[in-house]
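Let's start with one chain on its own, the form predicted alone, as structure tokens.
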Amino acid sequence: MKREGLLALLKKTFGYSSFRPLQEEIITDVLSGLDVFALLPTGGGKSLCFQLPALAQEGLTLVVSPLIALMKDQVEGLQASGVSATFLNSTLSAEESKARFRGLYRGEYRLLYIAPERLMLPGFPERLQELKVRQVAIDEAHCISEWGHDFRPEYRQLAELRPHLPGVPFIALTATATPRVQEDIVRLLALQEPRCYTASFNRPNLTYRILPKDKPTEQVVRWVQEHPDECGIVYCHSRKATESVAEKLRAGGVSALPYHAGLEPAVRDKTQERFLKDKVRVVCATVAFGMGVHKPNVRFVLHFDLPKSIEGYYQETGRAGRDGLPGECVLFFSSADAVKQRAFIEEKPDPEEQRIAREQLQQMIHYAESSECRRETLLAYFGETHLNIPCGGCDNCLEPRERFDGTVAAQKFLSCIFRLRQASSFGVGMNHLVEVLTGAVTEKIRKWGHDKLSTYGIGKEHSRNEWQSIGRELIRLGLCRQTVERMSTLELSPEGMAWLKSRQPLTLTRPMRSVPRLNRPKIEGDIVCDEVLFGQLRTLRRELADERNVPPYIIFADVTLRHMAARQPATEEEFAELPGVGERKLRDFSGPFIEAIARWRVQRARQS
């Protein structure tokens, strides 16, 4: 199909007049029968890369999806746009599954969503040729890699499909993957000379902030109360924390529910459904609440605890602002969280797993404490350079931290590392070094004779927390290193030794403010409209969604509603020009919304 035909199909079905970056190239390759690896950020339009080809050619598109909720959500969205799609999973009765199989054999569906476990059941791969499969799309492809943050062993079997589907193109898609994970995906899925596409990891509509943790439950409640009418996710490490934070939010007048693996499946499903349908504003969740959340209007993601890795943090924050409208990402950080995380890591039975986890945690701590642009640091982790600094969308760029002459402090800290190593022939951890600097009296210090060192007690002008902060910044600057073994120790780097000898001045940064002074500038994704009308349109959308028992965003995304409230279409022709309005939605929903806009105009005219 030529470009004009693809654009016409895009507008007719999904209501958009142009492609997002890389979509057109990926779709063209898929239609040409090529294997494709596509890394597009959350909100970058991954699904369209296999959905449009499914409509542009005869036959069935098989979509491998890891979560039941994700399948149901995608199928509901497609059906609302007039696309014949279905899913097979464990929620269906035997009769429902048989009925869907009959429809598949009759060629009634263009897309079939299925979990890898179901797909690889004995005998199922052999049946695929009878279903006239034309392409296989593997969503959340990072699940195949042990280095991915959502490793799913059953994804490893998917390469076994190839002999059963000769000549059928495979497209692997993910929103988050380091170069190592990308290599795993291509290799383990046996992609054949794939065309590889990697979009920017940058999410310009998101703002990143780190706040010092101080009475964190109260901080979360206050933050959510200051953002009325917005929905979001609060990520916690423990089940107990999800329940206590949700309880405090409810006590503060916010509709909130916990979500964790200890709850009954029916309770978890109900919580997720209520969140998707805007019946509850906040979900306090462990990482069990993840890939199945395809809710585009999540306006904030708060991290009550320190994430285990930058990759996981990026994936979780990416659940904000999927619709392209502004989203806020806030992490409440305490060095005590790092200590807890290290204790959890020591419980892992596999030494290699421990090593990887320690390395990932150290990167996360450096990110949390860094005074550099958050966006630049995140993008650098994924091998991408960001040149637009200050980014205008993180705390360190919007409110740069106070800097001070840290020359003497750095000299004392690095000299103490050197003297301790020289005296004992072994390294010590951060806590012990800080105790030596501040002149603490401990059994270990007396036992090892560290109270006799020239650096003992020379740092009493700083508190222990201040020395910890100074030390971590010196690690980030590369002047010293922290090992990632079980007993983490500090050691001077060659750069640190050279700096000590050079006696060059050094500037360091003060710790983060507990209360930021962020005056948010206009961020990318803002759509200015009449907020009163937008609120009325949201109410109408919810009523229409309740009638159909689907989430409100299945009717229209917030982006479409904000454009509607800004343009205020009075005719079907004008309504059809809104982004996200295809033929089916124009027919089904234009009438009620045009009438609501007309009523609002009359009300406003009377008031004026």
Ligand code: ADP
Second form
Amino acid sequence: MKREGLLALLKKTFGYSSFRPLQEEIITDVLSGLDVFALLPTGGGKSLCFQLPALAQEGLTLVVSPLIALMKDQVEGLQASGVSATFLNSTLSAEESKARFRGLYRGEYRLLYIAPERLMLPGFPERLQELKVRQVAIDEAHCISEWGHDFRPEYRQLAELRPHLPGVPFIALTATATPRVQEDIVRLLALQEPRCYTASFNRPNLTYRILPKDKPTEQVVRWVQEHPDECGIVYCHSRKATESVAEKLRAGGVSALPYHAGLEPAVRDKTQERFLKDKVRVVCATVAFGMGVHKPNVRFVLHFDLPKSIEGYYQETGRAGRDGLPGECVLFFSSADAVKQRAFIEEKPDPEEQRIAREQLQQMIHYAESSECRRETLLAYFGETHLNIPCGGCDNCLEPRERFDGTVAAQKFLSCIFRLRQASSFGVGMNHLVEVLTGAVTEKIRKWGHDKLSTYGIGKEHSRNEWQSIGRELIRLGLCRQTVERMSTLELSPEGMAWLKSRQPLTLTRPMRSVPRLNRPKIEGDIVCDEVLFGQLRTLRRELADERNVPPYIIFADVTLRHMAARQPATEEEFAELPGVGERKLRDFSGPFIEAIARWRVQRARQS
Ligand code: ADP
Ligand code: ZN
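For the form predicted in complex with this ligand instead of the form predicted alone, what are the coordinates?
Now the full complex is given, and it begins with the chain already shown.
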């Protein structure tokens, strides 16, 4: 099919008038029978890469998906757009499965979502040719790798399908892939000379912020209260914290529920469903709440605790703003959390595992404390550079931290390390060093005679916290370092030594301010519209969704609703122009929404 044909199909079925980056290339390759490996960030529009080819050609598209909830969601979404799709998994009765099979043999469906274990049942692969399978899409393809975070052994057998489907292209899609996972996907799925596509991992519609963690529960409650009507996730480390934060939110008038692996599966499913259907506004969760969350209108992701790695942090924050509208990511950080986590790591039995965990934590701490662009630090982790800075969407770019002449402070700090090393045969940790600088009177200082040093008490102009922050910045600048053994001690680096001798001026950054900025930046993806009308349209959407027992976003995405509230279409023709309105949704839903807009106009005219 030619470009015009694909675009027409895109508008007719899904209501979009252009492709997202790489979608068109991927779709064209799949349609010409090539294997494809697609690495697109969350919200990048992966589904469309196999859904459009499914409609552009005859026959059936198989979609392998790891989660039952996701299958149902995608099938409902397709059906709402008038696409005939179905799924097969263990939740169906024998009766229902049979009925769906009959439909498959009659060629009634364009897409079949299927769990890998169902697909590989004895006898099933042999029957695929009869079903006229023309394309196999493997969603969440990282599940095939033990190195990924959601390993599914059943994914390993998928390559055995190939002999049964000669000439049928395989398309593997994921949002997670370190090189090792990527290699596993290509090899273990036996992709043949695949075309590989990698989109930028930048999420321009997300804003990243760090706030100093002080009274975290109150901070979270206040933050959520200041963002009324928005849905979000609060990630916590412990099950107990998910429960207590949810409780405090409820006490503060916010509908919130906890989610963690210790809850009954039925309770967890119910919570997830309530969240998807906008019936509960906030879920306080451990990382167990993850892959199943394809809710497009998650507006914020808060981290109550320090994540264990940048990769995990990126995945978790990535659940905000799937729909392309602005999303806020806030991490509450205290160095006490870092210390706590280090202690956890020391309890791990395997030294190699410890080493990796320490390194990952160090990167995370660096991210949290750095005064550089957050987005730049995140993307550098994935090997991406050349970003426009200031990025316009992180705290450090929006409100650059105050800088000061830190020459004297750095001299005091570094020479104190030097003197301590000279005086004792052992190194000391950050706490002790800061106590020496500030002239504290402690047992250890007296015992070791550190009160006799020339650097004892020379740093009384800064508080202990300030010295800690100065110390951490000097570590980041590479002038000194913290050893990674059990009791980490400070030492000068060769650069630090050289700097002490040269005494060049040095600029340092003041610690973060604890007052968050509340006004929102103008961030990519924002659609300005009348908020009152938007609220009314949202209520209508929820009624329509409840009648059909589907999540509201199946009817229309928030993006469509905001465009609707901005453009206020009065006719079907105008309504059809909205992004996300294809033929089927125009027919099914334009009536009630156009009426609601008309009613609102009258209402507003009366008021003015
Ligand atoms: P992913 O699976 O990569 O996270 P999805 O397939 O769920 O992303 O798509 C994210 C959102 O983007 C969905 O709401 C989808 O309808 C929308 N979308 C996909 N392709 C386009 C497009 N070409 N134009 C506008 N919106 C799109
Ligand atoms: Zn930035």
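Numbering follows the first chain given and starts at 1. Computed from a predicted structure; not experimentally measured. Under this definition, the rigid core comprises the largest set of C-alpha atoms superposing within 1.5 Å between the forms.
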**Request:** For Glu352, decide whether the Cα shift between the two forms is 2 Å or greater, given a superposition on the rigid core.
**Result:** yes
